[in-house]
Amino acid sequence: MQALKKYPVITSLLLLTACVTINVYFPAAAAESAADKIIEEVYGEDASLNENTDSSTIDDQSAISQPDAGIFVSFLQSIIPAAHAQQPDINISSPGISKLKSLMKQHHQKLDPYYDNGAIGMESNGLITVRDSKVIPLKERNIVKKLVADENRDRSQLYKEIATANGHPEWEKDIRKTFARRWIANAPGGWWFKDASGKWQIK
């Protein structure tokens, strides 16, 4: 106990380790990364909007330089990797996911002009909708409606497929929420989206 009081850095590391859970939980950061990869492929352009900040880096220099720290560092190294091994990643390489990505790429090539002119916009639930049918030529309106319906069907299936492919069907809701944010975050300027209150905004 005296050693812990004498070396506060070591104490902090031990407390940090105590907070590490080995329970399987929804990996929000991994889900965002996975969503960005898929969205970039669908959009067909480099979104590159994420700021990857590694907040997990620990400066051990002060701890290593302290006497008896080696014992505690060895202890931490034996526990943390085991705990981290229980933290799930997101698998987005199943055949079902690949098929849906291919379909969504095809949809997007046709939908892109309608995003640009404001005819369609992004909902806050991870889907899209016809926002202003007046800017769509009359002869194209039914085509656009079908494209929107097909896209929404495939998006909903994608969220379900990702959850299932990772062995956690209960993650579907969280995956949908993650994608809802990332579709908007990765969208080019000038596209319309609904905010959390349901109001239309333009990027």
Contents of the next structure:
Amino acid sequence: MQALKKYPVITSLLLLTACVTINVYFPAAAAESAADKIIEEVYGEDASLNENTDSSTIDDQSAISQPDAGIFVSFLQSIIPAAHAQQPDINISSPGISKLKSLMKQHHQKLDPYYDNGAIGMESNGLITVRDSKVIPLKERNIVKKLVADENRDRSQLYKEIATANGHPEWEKDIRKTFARRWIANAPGGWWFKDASGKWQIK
Amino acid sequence: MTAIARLLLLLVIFQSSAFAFEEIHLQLDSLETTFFNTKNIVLSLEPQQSSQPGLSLQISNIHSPYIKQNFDASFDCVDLIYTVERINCGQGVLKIVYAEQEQIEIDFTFWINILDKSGQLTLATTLKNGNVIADFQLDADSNWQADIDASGLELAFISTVLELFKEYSIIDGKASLKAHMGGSEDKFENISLDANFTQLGIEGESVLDSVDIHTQMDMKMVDDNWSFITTLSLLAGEMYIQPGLNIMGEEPGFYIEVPAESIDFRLAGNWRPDMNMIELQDLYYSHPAVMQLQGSVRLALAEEISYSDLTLHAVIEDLGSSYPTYVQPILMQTNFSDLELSGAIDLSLDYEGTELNQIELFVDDLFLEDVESRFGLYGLNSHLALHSESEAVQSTLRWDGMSFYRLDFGPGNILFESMGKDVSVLEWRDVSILDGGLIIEEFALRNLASSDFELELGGTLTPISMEALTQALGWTIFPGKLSGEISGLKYTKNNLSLEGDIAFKLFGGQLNIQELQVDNLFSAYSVLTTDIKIDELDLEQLTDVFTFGKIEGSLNGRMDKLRLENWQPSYFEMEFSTPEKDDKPHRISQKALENLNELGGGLSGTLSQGFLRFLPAYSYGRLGLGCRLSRGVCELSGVEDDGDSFSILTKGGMFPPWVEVKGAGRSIKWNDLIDGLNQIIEGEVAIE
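Moving from the form predicted on its own to the form predicted together with the partner chain:
What follows is the whole complex; the chain from before opens it.
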């Protein structure tokens, strides 16, 4: 203890080092890029026709303000493992994700006309819903309901699987949020979506 | 008694010496009734052109909850005869002005007997192209009756005027009806209705499109309770009905296309207003060739309608027809929402209060197949019975075959007994699986006929050819035989779990499956997790059936945290190696050695290209290979690791020549590894 008292600066740095918690932040930009890749595959031609390059994602890491603390910050950066500084990739190549993508692609081909006529719309939670059943012929209403139910089940599973495949089940909510934004951003004009206040908007 | 009749009777007050007055004017500031309220009423009695007195009534700004907008009304009788005993209006017109340019004219006549207060009012009007005649009569004992005869009423027009439904709008259709009502003073005592609706179109949560309906209703008041019988026949058209049921968070809707034969509906029972309750003694629904329902129920009419004492008998003659209409919408959120079905069902339910008292189900020749070919059930016949009583009831279940993905199961039957909620299995038949079978030793069913249904199974698996099994599962074809013990296999809520072990005998060794869990078993996307342990696998037996090349020795190992997504591995931690103490000779053929080198392309062997390659077999010390599969890449390890490389084969064994194989690469793509294995098994890799 006497020695520690003699060298307060070293002691402080040691304590500081001992208190460092390594957090693996959600890689928002990588997740957005992964989401776009999946969505483009699911939407197919619809996505390639969409010229909207809306990319309003805020990178969770870059959003953290860093005060100009000079040498002190440099020192901290040198002792915190590189894992924090690295932007990890998002793995979207597991068998489960491939299967879910393929199922969603199949659904999408059937759902496409109902997006176009406004029968279904995109929710702000990464799922879809029947928005206006009046434009669906009576005979097709249950078919659309089933497609929406199947699609939502697979979307929820997809968000969970991506989080699990990347070893971070706790990312599921962030992945869902990312997808929620990107489904809308990648959608062609004329499709309906719910904005943050819950109001239907046409893209 | 109608409000108009009451007003007419008011005139009686002024009747005496009426002719002594040249004019009478009466003005009321406001009038409020159950049916309407208004703020300005002017009643005039004055001579008309014929010198006969005329009666007129002007009412402004009438508001009624039954009419969509406020309206003005004028009531003019131009042929009024007053006597001491009687007031008679031989011709009158009631004008209702409900919009600037819109008005309805109703011709009327009436008479009132001033002495005994009897009277009659007759109304006749033309609404668009429809006609309405109404007749109201009041006798001296205050008994009244009303008859309405209407034909060709355009319902879309009626719905623009009358507030019929708040959440629905009638967009099309015509109605013809005859109605009779009777009562005493201000009470109704009987109501009857016979109505035909044609081309009816209604929009709202439920939708009717071009529907023809014939309905009849008879209601009678008996001891302050209403006894009623209603029949309704759907004759043509299509509809989407959302009855407001909430099933798994969704409100199912039923699409019904009326067939050539009518769909008939009948309700008979008692409405007890004092108890806010309806007792439906006869509930009948018939959709020809699709479904018949008959039953009874007691409904409590609170804010949310609740039921009790339900009895129901449902006969479904053809599940193939009834499934898309009545069953699929309810199963929309489940994995049974896309089935091909045939067969018949006869179901009886009996509730005592809100508790299920008895259920009896007969299933006749049911064929069920998932459209995605994930599962199927063929030739199912069953009689299931559950009683809440203490008496034991037996049930049977037998089937000709089942399939799960490409796994085929043979016929089976089960005899079980229920006593109250307890179900025990009495007899069963062992189930064949591919070319082997499952000898069932434990079998339990719990919570039958509920969403918490559980099935528990244990038994012995008689040898199944691995070739048939791996082919059925779409895996790399794997020869050999599989047999073993299964204990504590449990199915509930679409999940399969293993409380015990599945122990297989495979290639002279033992394979144990532990911690098995399959989530979403009957869905398009299933996830399997398990740990696998292998003991004393005889490599000679294993390699004998492959074209891999002969290896002698034993192998122990485990595959932990195996995760199959869509039945393909996405993660595992695998380690296989020769046991520390192994009595078997450790020999490897040249072909096997070459294959180890070739495997995956990431390994390099130290096999001499010289004379050694002419020797048929070599000795080795230990053999081992590990793989941690993650993100589609297998991180390799061997039986020994020196940091820079790892050994798949170490030097050793009794007789020379000795060989060793070292792995140079640390990782290999899983798909490349599988492709390499497939090529070796299919003999595509040539060994010189």
